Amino acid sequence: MHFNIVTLFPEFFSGPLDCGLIAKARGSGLLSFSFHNPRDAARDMRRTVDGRPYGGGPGMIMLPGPLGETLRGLGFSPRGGAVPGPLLLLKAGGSPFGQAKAAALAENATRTREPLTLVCGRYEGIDARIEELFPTEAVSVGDFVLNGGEAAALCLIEAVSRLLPGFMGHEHSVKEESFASGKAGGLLEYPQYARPEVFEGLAVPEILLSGDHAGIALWRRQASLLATRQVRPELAAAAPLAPEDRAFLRAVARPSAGRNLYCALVHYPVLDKEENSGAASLTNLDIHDIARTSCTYGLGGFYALTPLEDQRELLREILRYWISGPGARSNPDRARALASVREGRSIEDAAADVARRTGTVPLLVATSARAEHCGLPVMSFPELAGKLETMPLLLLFGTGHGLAPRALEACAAVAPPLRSFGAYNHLSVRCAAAVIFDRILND
C-alpha cells in the first residue's frame, strides 16, 4: 500500500516510519511512502504557502495555490475530474475517524492498489476552496486541536496499515481488539495479564489459570462488556448484544443515575397567554406520560403540584383508579408508573419532601423555552448530570405558558432550552420532560 503525504514538514515522519512493524513492512515492500511539500509548488522567491484570512481573524491559513498544484501533481483534477485514490484531509473539524473507516481504507487499498493521499493542514487551516474543488474527505482523529495534521496522519497510517494482510504476525488478534467488528463486537478489549501470577500483591484472575477455555471466553466477554459500559457506554449501546450479554449487564446493573433526579409538574404559579400569573388545570395526559417517563428513567420521584383542592382531588381519583382500581388490574405497568406520583401544594412542599427522603436540600432547577429571559444562570445538561453525583436535583416543569417569575425566584439555575429546528417551538410539557430527562441521564 502506498501513502502520499502532503505536508510542509516531511521530516516530521522520519522517525516514526522507520521503526517497529511499519519499518518492517516498508522493508518487505508491503508499505511505501512519498512526501509532497506544497512549498515546492510556491511561485515566489520566499516559497510562501500561507496568508492572512479574508475577513480578519488570528493566525494564517494555507494558500490554495501551492496546495492545489501539489494535488494536481498527484493526479487529482479539480471539479469532478480524475481521482487516483482516496484523498483525506486531516482536520479538527472533520468527521470522526474510527476503526470502521480504517478497515474500509485498508480493504480498498488491498483490492484496488490505489494510493491513499493524506493532506496535513497547518496554521489555522487551509483555504476552504480546496475542499470545494478537490474530492477531499475531512477526518479527525479526536476532539482536540494539534499544531498540524502530521501527528494525526501518523495515527491514521498505523490504524490502516496494521489491517493489511501480512502486516501483523497474528492476523486473528486484530479481530479481537477494541473497536474491531469481529469477535469483540465493537466493544473495548478485556484486561490482559502475563507473568508473574502475583505482582505487588495482585493476582491474575483464577479463571485465566484454569485451562477452562469456555470459562475464559465467557470471562473475557463479560469483562469487555463491563469495561465498555464504564468507559465508553455509547459503544455498548450500539454493539450487537446477545440475550446472555443483556442478562449479564442487568444482573450487575449499577444504581440508576436518575435516583437523585426528581421532577415537579407545577400548576401554580404559572403564566397564561397574556403573561399573567395564575393557576393551570391538571391534565390527565401529563400525569400519565411524565409518570411513565420518570419510571422508565429511574427518577427518584415525580410531584404534581397545585394549591387547588379540587385539582388535588382529581389527581387522587386518577391515581386510585390506576393504582388500586380497575386500571391496576388491566394495566399493571401503568399502575407501577403512577404509584411514583406524589401530591403536593407547592414547590416548597416538593423540595421539603425531597430533603426528607434524601437528607439533603435539593438543587432547584427551572425549565423554560425562554431560558435567556429567566434571569437565572443556564446550567448545561452535562453540568446537571454532574450535580447528581453529589446532591438531589429537583427539576421544575411549568404548565400553561411556563413558570411564573415567583416560581423562578426559588430556583438556582435553569436548564438549557430545547432547540427549535424551525419557527414552531411549542412542545408539550410531557414531551419536553422526556427529552430533558434523556439529555441529563442518557448513557
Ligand SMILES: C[S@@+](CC[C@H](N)C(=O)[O-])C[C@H]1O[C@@H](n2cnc3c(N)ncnc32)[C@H](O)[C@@H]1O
The other form holds:
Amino acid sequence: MHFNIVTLFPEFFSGPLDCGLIAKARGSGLLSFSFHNPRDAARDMRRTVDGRPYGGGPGMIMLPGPLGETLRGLGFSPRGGAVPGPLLLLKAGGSPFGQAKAAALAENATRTREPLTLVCGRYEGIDARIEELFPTEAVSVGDFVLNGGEAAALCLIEAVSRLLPGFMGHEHSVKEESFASGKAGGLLEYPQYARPEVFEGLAVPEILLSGDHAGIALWRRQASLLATRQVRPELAAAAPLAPEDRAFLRAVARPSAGRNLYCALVHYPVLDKEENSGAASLTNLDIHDIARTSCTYGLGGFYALTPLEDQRELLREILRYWISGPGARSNPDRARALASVREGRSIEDAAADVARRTGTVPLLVATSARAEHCGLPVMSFPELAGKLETMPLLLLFGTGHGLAPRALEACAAVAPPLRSFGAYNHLSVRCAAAVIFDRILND
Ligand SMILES: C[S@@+](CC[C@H](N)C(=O)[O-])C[C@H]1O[C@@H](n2cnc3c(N)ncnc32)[C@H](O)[C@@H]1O
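The block above covers the form predicted alone; next, return the form predicted in complex with the ligand.
Okay, now the whole complex, with that chain kicking things off.
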C-alpha cells in the first residue's frame, strides 16, 4: 500500500516510520511512503505557504495555491476530475476516524492498489476552498487540537497498515482486538496477562491457566462485554449481541449510578394556567409512572409532596391498593415500584429526608420547560451526572404549570429544558422525568 503524505514537515515522519512492524513492512515492500511538501510548489522567492485569515483572527492559514498545486501534482483534478485514490484531510473538526474507516481504507488499498493521500494541516488550518475543490474527506483523530496533522496522520497510517494482509504475521490477532467488527462485534478487548502467574500478589485469573479453551473463550467474551459496558456503554448498546451475551449482562448487576439521585413530584407551590401560585391535585398516573421509572433507573428515592392532608390521604389510599391491596395481588411488580414512593409535605421535608438517609444535604435541582427564565444557573446533564459521584441530588418536578418562584428559590440550579422539535412542547411530568433520568444517568 502506498501513502502520499502532504506535509510541511516531512522530517516529522522519520523515526516513527523507521521502526517496528512499519519498518519491516517497508522492507518487504508491503508499505511505501512518499512525501510532498507544499513549500516546493510555492511560487514566490520566500516560498510562502501561509497567510493571514480574511476577517481577522489569530494565527495564519495554509494558502490554497501551493497546496492545490501539490494535489494536482499527485494526480487530483479540482472540481470532480481525476481521483487517483482516497484523499483524507486531517482536521480537528473532521468526522471521527475509527476502526471501521481504517478497515475500509485497508480493504480498498488491497483490492484496488490505489494510494492513500493524507493532507496534514499546520498553523490554524487550511483555506476552506481546498475542501470545496478537491474530493477530500476531513477526518479527526479525537476531540483535541494538535499542532499539526502529522501526528494524526501517523495514527491513521498505523491503524490502516495493521489491517493489511501480511502486516501482523498472525491475522487472527487483529480480528480479536478492540473495535474489531465481525465476531468481536465492535467491543473493547478483554484484559490480557503474561508471566509471572502472580505479580505483586495479584494472580492471573485461574481459567486462563486451565487449558479449557471453551472456558477461556467464554471468560474473554464476558470480560469484553463488561469492559465495554463500563467504559463505552454506547459501543455495547450498538454491538450485535447474541442472546447469551444479553442474558449475561442482565445477570451481572450494574453498580447503580442512580443511587444518589432522588426526585420529588411537587404539588405545592406550583403555577396554574394564569401563572398564579397554588396547589395542584395528585394524579394516579404520575405517581405510578414516576415510581416505576425511578425503580427501573435505581434512584435513591421518589417523594410525592403536598401539604394538603386530603391529598396525602389519597396518596396513601393509592399506595395501599397497589402495595398490599387487590392491585398487589394482580400486579406484584407494581407493588415493588409503589413501595418506593415516600410521602412528604414540602420540598424541605424531602431534602431533610435525603440528608438523613445519606448524611449529606442534597443539591436541589429544579426542572422546567423554561429553564432559561428561572433565574437559576443551568447545569448540563453531564455536570449533574458528575455531581452524583460526590453528593446526593434532589430533582424537583413541578405539577400544574411548573414550579412556582418560591419553589425555585430553594434550588441551586436548574436542569436543561427538554427541547421540542417543533412548536408543540407539552410533555407530561412523568414523561419529562423519564427522559431527564435517562439523560443524567445516560444509559
Ligand atoms: C493547530 S491545528 C488547527 C486547529 C483549528 N484552528 C481548529 O480550531 O480546529 C493545525 C492542524 O492540526 C491538525 N489537527 C489538529 N487537531 C487534529 C485532530 N484532532 N485530528 C486531526 N487533525 C488535527 C489539522 O491538520 C489542523 O489543520
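Predicted model, so just to flag it, every value in this text is computed and none were measured. Positions refer to the first chain, counted from 1. For the two forms, the rigid core is made up of the largest set of C-alpha atoms that agree within 1.5 Å on superposition.
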If I superpose the two forms on their rigid core, does the C-alpha of Leu87 end up displaced by 2 Å or more between the two forms?
no
Compare the position of the CA of Arg312 between the two forms after a rigid core fit and state whether the shift reaches 2 Å.
yes
Aligning on the rigid core, do we see the C-alpha of Lys101 shift 2 angstroms or more between the two forms?
no
Displacement in Å of the C-alpha of Ser420 between the two forms, rigid core kept as reference:
5.3
For Ser324, give the CA shift between the two forms in Å, the superposition being done on the rigid core.
8.1
